[in-house]
Amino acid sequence: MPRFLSISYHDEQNRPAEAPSAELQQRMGELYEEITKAGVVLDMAELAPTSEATKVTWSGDKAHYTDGPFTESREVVGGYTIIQAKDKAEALEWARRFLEVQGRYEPTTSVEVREIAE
């Protein structure tokens, strides 16, 4: 069964300052419980902000390190989920359902779904 990586993108400069409402947190919890019971989630996590990140590039036969935040990028990877689904359509359906909930909190969130090459 193929695995898929869902990468969620956020507008880091315009993230909501307040936590999600209790109702929205409940809906998020219900969705995570459902996807876990369905047995498709292999791993998922939210990432720390880019202000805590370091970018490593290679040039002139040596590594160069740049600490975040990276002002040239407004939209950043905010989290990921690895799922095992029967096909891309199922993986896209889980991404749609995630956005249906997350989009109420952070309307600019988008998700890229890519099959992991085996």
Given for the second form:
Amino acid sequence: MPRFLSISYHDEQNRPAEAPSAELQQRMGELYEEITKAGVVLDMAELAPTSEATKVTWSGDKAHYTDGPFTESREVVGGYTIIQAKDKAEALEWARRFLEVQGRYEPTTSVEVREIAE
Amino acid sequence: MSERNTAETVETVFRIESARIIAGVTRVVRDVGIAEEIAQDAVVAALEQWPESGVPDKPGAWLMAAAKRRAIDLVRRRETYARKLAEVGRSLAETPPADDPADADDIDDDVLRLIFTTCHPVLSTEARVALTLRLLGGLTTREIARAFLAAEPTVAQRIVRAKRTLAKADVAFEVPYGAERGERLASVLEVVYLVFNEGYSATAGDDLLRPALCEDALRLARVLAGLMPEEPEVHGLAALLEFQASRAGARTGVDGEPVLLADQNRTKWNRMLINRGFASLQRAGRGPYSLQAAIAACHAKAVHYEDTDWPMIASLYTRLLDVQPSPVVALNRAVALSKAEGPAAALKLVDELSDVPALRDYHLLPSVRADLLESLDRRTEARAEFEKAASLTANTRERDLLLGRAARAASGEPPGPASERP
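Same protein, different state: after the form predicted on its own, show the form predicted together with its partner chain.
Below: every chain and molecule of the assembly, starting with the one above.
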């Protein structure tokens, strides 16, 4: 059964200022429960903002460090999920369910679904 | 940008939801066979309607509602069901109106009831396994047949007969409580474990591993852990399977030949699964699966084979032998003791096992004996034992490995690593 990395992107500069409504939080909780009980999620996490990130590059035989935020990028990785599904169609359906909830809170969110090479 | 193909969406949603839908319908009609047919009818309805109306926002709930509506219709309509109607009257009253979003707790309970039904002791072990994979794992009859190297009609027959047996025995659609619960849960866990084990060390054929079967079992274990978080042994089983599965990538070499635990490239062990194993182990108990998981954790913790905590493993096997006395456990304990205290003491224990009828055809007994004899430099005897072990396994990969070791024992090369299961 293949594994998929679902990377969620959002527009970091235009994030909603207020927390999700109680109703939306409840739906997020329900979705989390659903995927846990379906036995498909192996790992999932939200990432800290890019202002706390550091990019390490290699040139001239040396490591170079650039602290975030990285102004050139608007869409940044906001979180990831690793799931195990029968096929890509199943992984896409879970991504759709995630967006159905998350998209109501943050409409710019998008999810990229990629199979993990074994 | 494009919309996904509707037919594919229907199929995918059904695959994800089928266990829940079949479970929900079974609560109404009290018959897993009829429930499966009704669930299929709902899929047909979706295939007809979604291309027109568009995919609903909650496609899973749509399918569930459509199936339940059919189930209720069926129960009400058919005269032959008049008698049963009285029996199911209560559950009909409990069933939410078909267009209400289904209550998540109800669905969870139904899925659990379905698992306890398909693993019911009234069925043979083979039937339990086939029916569970079919109704809970969503596998087709062909997939089950391929996984167990059985003929498709045989498996189809087995499933039909299992459904009939359940109907005839009037098996209650419930999760047992009280004294019965432990026993029935053991039967559920056994089915999941058997499926995993068949995938993990295929008893016959050319593949040592059938990864798909392992993954189906692991998924079932994760589902169970999500549905019964209060049962420590469920977490124990989940932990055990996560640890075992973490080694899958290292257990076979480039040509599909088995690689023994001592020789495995531990960087190929899947760290994420190992971490999941440790997380489940924290919630595990002291039952047989939990103890086996604790043993697997000892191997997972050892960065190099030489770091393995054999005294700890030996003491865990001693505890396991207490809760689950079995000659195979005794044999494994002997292996651990040979690492902790040397081969001579272990050989004595293994010799005591050689008369046990249950181990007469078990290839790992002569294989372990051969290891011990080899490390005691009794090479001629070691060779004979390796050959005996090779003659007892139906797995060609394992046989080749054992014959190779027989030849090496005779040639006087330094002894190889011990034969714990890879």
